[in-house]
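Below, in structure tokens: the form predicted on its own, a single chain.
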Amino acid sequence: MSGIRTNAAAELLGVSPNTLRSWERRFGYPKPRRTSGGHRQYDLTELEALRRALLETHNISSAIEVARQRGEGPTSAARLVEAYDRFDETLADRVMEESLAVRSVERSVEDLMLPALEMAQGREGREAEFELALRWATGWLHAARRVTPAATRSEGVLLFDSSPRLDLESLHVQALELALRRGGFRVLLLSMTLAQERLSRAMRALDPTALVVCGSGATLDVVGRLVYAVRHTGSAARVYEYREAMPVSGSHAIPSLGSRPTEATQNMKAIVDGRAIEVTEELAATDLAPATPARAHA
């Protein structure tokens, strides 16, 4: 079995051999074995474990709580943030590619993908390395929609992307878009700000179920707009909302899908299949004005 003695064990965990020592008293982890000669000597797969648990939780309890649930946990999120940090795509790569041999590819972006990308968002001096994440979670998830088999369905959903910019929430619209077309949905993700006269051709191309509003810059005035587009093309297409995209707090007409890619494909399959209880009041501009404030949006 590997391993490695004290002094460069607490190097690679970024802290002194002493404080190391005082976690093997206090909490019993990483526990080394002892060589013939009583030195302590540390195992590899406890250390990553560990490692990646403090890059998440920063609380030496709780990381070691999580390695030790985890074993040496190859794909974790905060192996992702590594990749991340490093500029390192093909490290990237080769984490999605370990979560694939042990995971579904919903499961794999919603498991470590987004995770990691929630980890990597807001730290100070680290946008660059947020920008470089956001640009390959985006490769990837149009590499993967690529080869995601042709529509088993007749039903078309059009998605509407609110964001402003390339930000978390367009990757959870990107990533609610492979879902649907891995669910054997016909997909089509559109601006939120189209003129109406481009909606009207998508509209007839896809002759669309359902349209969700998805992102982060949803505003009231748009989603009129939108919705009286749609209802002037002739189309009863239901309308929805992802992840809270409707920009009014409170009660509404528009229902929700859900904040998970897999939640929202497993509703709108339930939807459409007709095992699902739907709001029935019909849906037009007057339908949006807000009860209680809207609420702001960054």
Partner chain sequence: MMTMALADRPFLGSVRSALTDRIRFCSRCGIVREERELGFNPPDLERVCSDCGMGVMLSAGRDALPDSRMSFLIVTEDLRISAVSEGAERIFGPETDLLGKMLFTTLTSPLGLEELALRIARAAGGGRDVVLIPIELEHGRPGYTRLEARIAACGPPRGALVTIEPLLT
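The form predicted on its own done, now the form predicted together with the partner chain:
Lone chain follows.
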């Protein structure tokens, strides 16, 4: 970490050394290290983040709050939220590009995009910004999906999204789809509300090894009918859930792939490779994963 002394730091920000020290006392930021001689040594990254934040805010405490969030890394979720709040898709693209310089696609999605969407969700009066965020993220994930190399594994994964509309969970599902594709799987993402008779051609084409229940709108009834329909096609694919998408838990629960795209992808690889995974294998006990259509119907 590069550091500079108090006078230079103060000059960089255009303030007096006393002001810099008073911010440290009052806000705890910027937080200098101490040299062996006891002198303050300020982190250049923090100072630069603060200098930029001061130009973008109307008061010191907000600037410090913004800088503190940005100081967590070269790109942070807060910067992406800032782009959403400005309705600036170009800036959002740039933030992701910066992230891709230091992180993988998976990490950029998990550490930046999804946390930013979570931060942007549920803010009073910011519904338009959140919708823009969802639509932009959907576009970004689709673009990333288009440049994913061809599948390297023979196994197929069928994702069933129960989200009733474009929402945060549906973005998690799209992120999972991207991660699985980049993990080499053949993947198909379909709506859980799809009529049973529409499934057979998709099932024949993909011949999935696993079915994954995702999204925020699953009900027992819908999942039951879905599994029945899948079994009706003769498929023995195992059923999993993602991010607690199943409306039941306990002894009726089906195994979970986890709650993050990379975790789920690792678990799926472990499953198809016959290795142990950190999920509860209760499939045999569940009423929702019958061996035959007749039992499922019952």
